[in-house]
Amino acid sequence: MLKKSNLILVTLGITLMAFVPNCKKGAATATLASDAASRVYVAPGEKDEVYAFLSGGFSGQMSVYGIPSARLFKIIPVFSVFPENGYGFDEETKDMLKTTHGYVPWDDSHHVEASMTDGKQDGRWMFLNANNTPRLARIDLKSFETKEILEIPNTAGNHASPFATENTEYLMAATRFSVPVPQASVAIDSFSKGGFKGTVTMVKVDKNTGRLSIELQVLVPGFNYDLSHCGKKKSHDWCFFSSYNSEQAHKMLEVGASKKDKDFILAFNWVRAKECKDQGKAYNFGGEYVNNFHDENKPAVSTKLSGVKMLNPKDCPGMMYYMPTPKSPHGTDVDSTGEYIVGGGKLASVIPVHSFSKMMEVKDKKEHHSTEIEGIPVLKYESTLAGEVQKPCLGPLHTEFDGQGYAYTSCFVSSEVVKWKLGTWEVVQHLPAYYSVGHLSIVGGSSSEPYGKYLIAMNKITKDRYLPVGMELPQSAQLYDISSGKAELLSDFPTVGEPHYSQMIPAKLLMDKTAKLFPLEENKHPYATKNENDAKIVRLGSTVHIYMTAIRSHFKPDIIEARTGETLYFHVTNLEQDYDIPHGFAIGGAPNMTNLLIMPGETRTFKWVAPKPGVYPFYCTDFCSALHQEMQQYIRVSP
């Protein structure tokens, strides 16, 4: 006899298969473009049209590709150590990975968000979330480096994050794994009795510096808040969060969290929330967290903070509303006009589309409320519904927009992207995706002014797409041209880690603003050495500071004497002032340290405890000149 859980899954499969024959009826199917090779080819010395920033999932990083070539340009280390350049190991960056749990060398990075002005990508910053240990990161788009990481207290599973308001006033973060707030050792089955809670966090972004701070947290019912997007234009004041597990199941969620026909999209008026806070309706609440900031060419500074302002929905009427949405919604996406809020119910047979105008019209009319949950009114499904895309595919998840009146939704189970018309809700094309597509991304597709042209499907399963490399396979992404009336497949390419989301930006917004070097005269590192003649060794008891310079093709000082047990700090300044001339630094057999990669004009520090007596080589690890091999020296360690 089938177990109950298996029976439910089998029944679900039969139900889904029941409408497979109809889901592609009357709609075209995307095919490989006959001239695909020429359309993705970027000639030597030419540049790509678009930057694509992909999250790394379980790698904890962010990767940068050029589109349409799909060439990988850079991996930006964010939440995980990166031996390639020493991030997380050296004295300048190790504090970037500090948390209230201690030094955490890894995380699970899911969602990328671009900074915006008037809802349009402005090329200042990228933001990335950490799902495992709740954090947000800010990446500077001049240097393509992580500048700040902010830990989020009173939450767990920071998944619905880091989605920005229209002018990047705030980033939103919400709880995926509801927990006791404040934390306490309670019976896990108290979850189903309302003992677990979530929070929605408003993270303020300084408009000039980009510095992050927690403005406010809102205590919300203990559901699983999954994805978020904020409004545009008419819906500027609002952000929308999908949620599942309104059943509040605490075991076998594949069964327990899939019982109801509808869960919710939470509509959150962040302007009203700030107003209530300013009126004194928020109260002081605990919670320790850490802010890590890496100023240009200086060691990172980690600051421990305590306490937030907490707001209860019942104390701020008009701030939050639940919109019922079928079924176990994963994505929630807002079109470029700010009118349509699209739910991606992964177990639903439709794609529901809510109308912002309808929501505003009915939200405070009792006859359009079905109930209330912990001070949050639940609106009737029909009252906010603009329309439904009928039988679009199997397992709809996420939607992006091309700015031409069309939406594109990823479908995990049927391995495809469906293109449909806003307003008529008609499916017009199916784009096969190999295999099991999760997120998708259009150039500017989540902004108020999509650039369009290219779409990337980020697929979870690779199977037979590439040469076999054993059991652990790369993720697969596919590139489509959507600029004409009919989308066409151009290429597929392997990706780094497990991309969950991407932001694509026209290259013209960034390419002329990127930093090429650190001006040596502006280097304010406390251990910088700006002239080879100033290189020196300073001994302070058992601690030794080596003020070292690197230039093609030697180090100074070039002979180092130490004693076993002494702690040596090699403060290496790259004196080059030429673009693309980094120097590396490594010591033979150094434990707990990796190579350092030091950019022109930069200072970085290699910490080394002198081991047993002997002679230890150190050398430049980045091929810098015809005499690169000669850029090596020695450390003598005496008893």
Contents of the next structure:
Amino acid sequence: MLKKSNLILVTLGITLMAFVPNCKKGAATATLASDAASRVYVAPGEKDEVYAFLSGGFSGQMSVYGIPSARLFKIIPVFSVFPENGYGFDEETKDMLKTTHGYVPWDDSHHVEASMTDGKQDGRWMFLNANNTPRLARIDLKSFETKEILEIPNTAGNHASPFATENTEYLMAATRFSVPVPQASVAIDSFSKGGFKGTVTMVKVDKNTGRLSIELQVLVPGFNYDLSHCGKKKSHDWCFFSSYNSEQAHKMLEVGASKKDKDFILAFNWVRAKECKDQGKAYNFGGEYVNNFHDENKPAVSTKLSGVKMLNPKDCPGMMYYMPTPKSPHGTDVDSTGEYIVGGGKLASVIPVHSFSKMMEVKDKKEHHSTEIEGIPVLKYESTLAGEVQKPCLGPLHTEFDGQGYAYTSCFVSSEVVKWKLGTWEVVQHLPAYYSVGHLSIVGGSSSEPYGKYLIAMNKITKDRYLPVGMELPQSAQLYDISSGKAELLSDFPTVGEPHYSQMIPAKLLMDKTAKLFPLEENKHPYATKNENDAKIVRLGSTVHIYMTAIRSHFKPDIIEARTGETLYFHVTNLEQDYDIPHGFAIGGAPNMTNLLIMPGETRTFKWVAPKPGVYPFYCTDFCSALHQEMQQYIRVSP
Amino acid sequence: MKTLLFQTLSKRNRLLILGVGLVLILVYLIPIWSISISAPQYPEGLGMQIWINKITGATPYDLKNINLLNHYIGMQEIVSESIPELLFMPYVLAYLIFGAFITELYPKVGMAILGIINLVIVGLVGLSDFWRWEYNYGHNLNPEAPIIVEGMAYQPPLLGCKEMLNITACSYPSYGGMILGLSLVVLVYILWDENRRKKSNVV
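Please supply the corresponding structure for the form predicted in complex with its partner chain (the preceding block corresponds to the form predicted on its own).
Every component of the complex follows; first up is the chain already shown.
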């Protein structure tokens, strides 16, 4: 038995231990010491302050969270099929995933970009890239649905995409993997002999409709173009792309692409590029690609397109410059004023910051050029340098800005976010991240008017953070409050897929504009049935069109007769005109279709080939009313 | 009494009656009565408005959603076409307005009294008809309805609020109804004023 006095000593010792600074539990202690829980608590019925749109990485989707609560609201299917609501399966949306390679029902989505007007978020659209099969999507922020997907030809690995210019005039999309352009079977080692090329694509966004089209491609040296951000205000005309593997190594890149002390940030004057195109300096170039457009309440239309205008940098002087940036830069971010271009050299021991004004001053002076690569002048490192943040961390990647003169850079290797001051280049705070942070995002942080308050770090690894769930653990995001002088960790939360990058938008910009339903009278679907009395079955040989209606709590027609081998199209119109009353539609054992979720006033089509004789039930899958369980019927299939 | 009936209206009272006639025209353009419904699954509420010639939802979709709710308990669908009163009500209103204008040509106190009688009759008949209409909808239920609660009727209140199952229904005059009520008040005031004028003339 311990004596009472000993017991007191032991207790005291344990209490003291809790206050001993401990690297691993540092953040947990900080959280305990603060009122973080109350600052992320959003009471039942209360609304969050911010929408966070997170890309889903290898899930190919985009997810919507509320900040600060970190509650998951929705997964928006973009590049991957979504059995939950039939996206990519039904007759209306299956063409959204068409490419020149055929139907590609998956992708790897990295970067979310918000549409902007005058450099400020305007709440109209979100854009998302598909890295694997180069594509770019537009998501409408009224319906939170994918409206358009554009394939990018003559490229491989659409990674530096889709980064918007200040008024969303264009989205930039650049090659991650340089390849033979046009594609051809060439020896891989011709890469180092200049046989591989990269492209930078300018995708035009129609100001009113948001429709996407390819304006121009620029053929650039065969490096790996990694990320991009476009200028603001005085740097409005420019976009900046980081590049690695300027060594043009083609095997063991881990070593081969890390040899040179400096790679580049490519400065691209897109206004000049358009000018050269208009002067006829671009030439017709091949390249097949597909544009898929899903108009409201109509089947998606997939259009095959062919050929682009291609421009060589040497034919358009003043369009492109390389700014040397230490070692293998990953991120390239432009601060809110448009003056500073921050490089994230993932193997570098400094964070280099280029000055836009300096670049403008020296770009056409020969004495500031060190060399030229395929018609693109290489500026001297010191000539454009505004400053370097010395020894910030290990593996600096991405930087966002709070609009108060501070920058936040994520550091992958040392798992932290560093806060530093623009102009003095001093590190003012180290924030631990759990673990291996990639991108980070501040509300409005990539626009010219950050809203500041919150920062999320998006981490790749969550070892020891949550209950273990087998070998693959969830990825996570961490939320920091950056509104006061000292940033504080508030919470962390597991995410869907890999939360690669995000855009956060103040809720007030979106919440009142959200669509509640499709007005039935505006439903232009060719197979819409707007009145229950018009429900019917039309037979055309072995094809059967069922014009079906769904309303609480029945389908009409409700008894269907078919013969084995017939193709049945169930065109289901949801007659409801009430917010949040979708109806579902599923058929037992249907092999090629999943489920439909049909929004109020919407028509969607379930294709079904009548199998062997029998009676097959179909039913509503979205709990719609007290009589939802009764919302079911049968299809009889006869020989 | 007879002298009062044929007493010529004062200039001010004639103008007031002209005003009543003009304001009554507004009743064609705004709802007379409104019924609002709230339930847990309708936190934003549903509303129904009765106009001189039609029944509408407070939003373009409310009437449809009220009917959807009602079908569970076997209530008939509420559609303007099934209420014949709405066909002749515009003419009754026209008669009242016409009366106000005729009074300008024949400005006697008797006309104001006639107006009061007309408005009271329209009000009483209207309200009793409205009650009868509510009674029929609330009691005349489909015996095959999915939800049948023994002894339950769903007659909305004539005036005020009432709870039915999980729904609270409130019924109040809308702007048009208020105008009709105000017209009556103005006419009664004119009658009182003319009566007072007559007495002072006699003295």
